[in-house]
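To begin, one chain is listed below as structure tokens, in the form predicted alone.
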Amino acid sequence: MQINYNLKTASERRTEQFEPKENVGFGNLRTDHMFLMDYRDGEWRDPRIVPYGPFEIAPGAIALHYGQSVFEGAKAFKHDDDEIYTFRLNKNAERLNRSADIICIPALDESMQLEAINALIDVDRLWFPMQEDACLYIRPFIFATEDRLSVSPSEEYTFCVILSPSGPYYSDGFDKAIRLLISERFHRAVPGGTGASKAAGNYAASLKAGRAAAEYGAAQVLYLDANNKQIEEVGAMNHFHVLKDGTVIIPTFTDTILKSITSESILELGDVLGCVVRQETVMLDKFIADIESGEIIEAGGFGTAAVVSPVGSYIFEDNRIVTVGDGHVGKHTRRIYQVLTDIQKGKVEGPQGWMQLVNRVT
């Protein structure tokens, strides 16, 4: 693929390594630059990366009517060596087709898409925030641009690529427990809909439940199945649990929970853990009953923007509260986040090919 560069010039690029003197939070900054290809004639073209700014975009385009639009959340890191890594970039590419199949967006050969994003990460890289637990998150999204009111697929697309210099995902770190509010009135996805796709009519649909938790003093909501007897997943990440013998529950992944790439890369890394991590399907009621009588120990989340969310306690729609454990982050949790973002700050060696060096060619 051969990418067109209409960079900034020296005077308005970054020409120093950004070090922020206060935490720069997550996902507020944007780098100096975006990646952008167009789909139109029945192929993607035009490969370039530009200065981040406005798109033009016809006030009829489908994805503003009929929300035709996925997108995808991965991370870079800086390793000792002053180089960056990207994190299991490929199943980033992988979803990113999968959920574009889901609402009828053609597929982006998954090799253009990692070097779009090495690309634009090698231009805006003095953009890394030097301070601790930082990243460059990564968005890559697509969305459907032809100026049409009638509703049926669109036949052009514009693929798109930026940066946000970010810090830890929760302001008060891995270290609180957050709590979760279990809801009867409100559900994420339906057999035979749109669940398992990062699309974003799907996040708009999650951001009453969102307002719903907070008056319950909750961060989220974890989501139950459309009858209301089974566990799924969190707004923002695939949910797990830990038995008291150390065993690591997720709950298995269907077309209506989103199949976490963190989650996945959990599963793989039972040995290194130490312990048995599987999927199940999770009943509501022994969920709970687990946690009263102590078999269940710890629980959480997992999910690219906070990697492991520690959850303390869950509460109901009728004000009942259950505790997990002493409502503090358990061992097992904590080893499960330190042990992934050690692999992904480069402080021990992970598996063949989940971090990505981003060379140096700008």
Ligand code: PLP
Contents of the next structure:
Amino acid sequence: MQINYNLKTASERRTEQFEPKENVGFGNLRTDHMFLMDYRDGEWRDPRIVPYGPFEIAPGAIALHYGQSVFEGAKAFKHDDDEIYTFRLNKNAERLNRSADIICIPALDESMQLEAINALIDVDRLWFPMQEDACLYIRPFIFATEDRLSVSPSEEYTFCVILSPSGPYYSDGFDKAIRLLISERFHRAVPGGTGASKAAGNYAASLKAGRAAAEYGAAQVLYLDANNKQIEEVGAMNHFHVLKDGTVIIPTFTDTILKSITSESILELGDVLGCVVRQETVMLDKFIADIESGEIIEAGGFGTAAVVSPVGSYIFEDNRIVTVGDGHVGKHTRRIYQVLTDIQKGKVEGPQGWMQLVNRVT
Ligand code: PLP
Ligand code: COI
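What does the same protein look like in the form predicted together with the named molecule, given that the last one was the form predicted alone?
And the full complex, kicking off with our chain again.
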């Protein structure tokens, strides 16, 4: 792919490695550039890296009205050799296409996605924030740009990648277990719907639920299936729990659960973690009874942004609270976080191919 570079002038660009004095937080900052590519006349064309800035978009663009837009979230890390490595980006590229297919967006060759992201990180590599637990958060997305008000798939799209120099997702750190609201009122996905995709609309639909969670003092909602029988996932994370023998259980992926790359990684790391990690259908009644009997000792969420989010308690809409174990971060949850983040940071070697060097292209 021939990428056209339209870079900021040397004096406008960052010239020294980013060394923030304070925690930069998650998702707040942007780098100097973004990657763009358009879909027109049946093909993806015009790959380019340009200064980060506003788009010109038609007021009638389909994405603005009907939400035909998908996104991904991935991370890159700096290792001791001072090079930047992406974590399992091929899985994100694959999933972007799966999400795209679910809402009729044309696929974008996965190797092109990887090349685009590589080139962008390379151009903005000085933006990697040199601080504890930092990463470059990678946000690729595709949105429908055709100016048309009838409801059918757009004929035109833009693929964009932006980067966010980020610190840890939870500013309180990993030591604080969160509370989740178990809601029977809000549902994130239904069979045959778009729940297994990272379609933008899924997240718009979760906003009201997020507000309700906050009213209950909870960080997020733990969604149930449409019949309120099974545990599905959290708004931006898969869910897991740990049995007293150390077995880690993640709800089986279905078309109402996003196939989390973090969950897939934990499933693949079972041997390294020294415990069984498996998937099964998780029934709400049994889940709660098992917490109360002590059969379940830990729980949490898996996702790129936070990696592992320990859950200390659940609250129901009638204000009933169920505390997991002693309500604090458990040793299994801690170990999972440690093992995965050590691999990401290059402290220990992970499975073949998980970390990919960002080549110096420019
Ligand atoms: N579930 C939902 C709905 C999400 O938005 C995310 C975040 O991407 C996840 C799960 C976790 O997926 P991953 O581990 O690939 O980030
Ligand atoms: C991620 O974990 O990367 C996500 O995409 C979640 C996001 C909605 C913050």
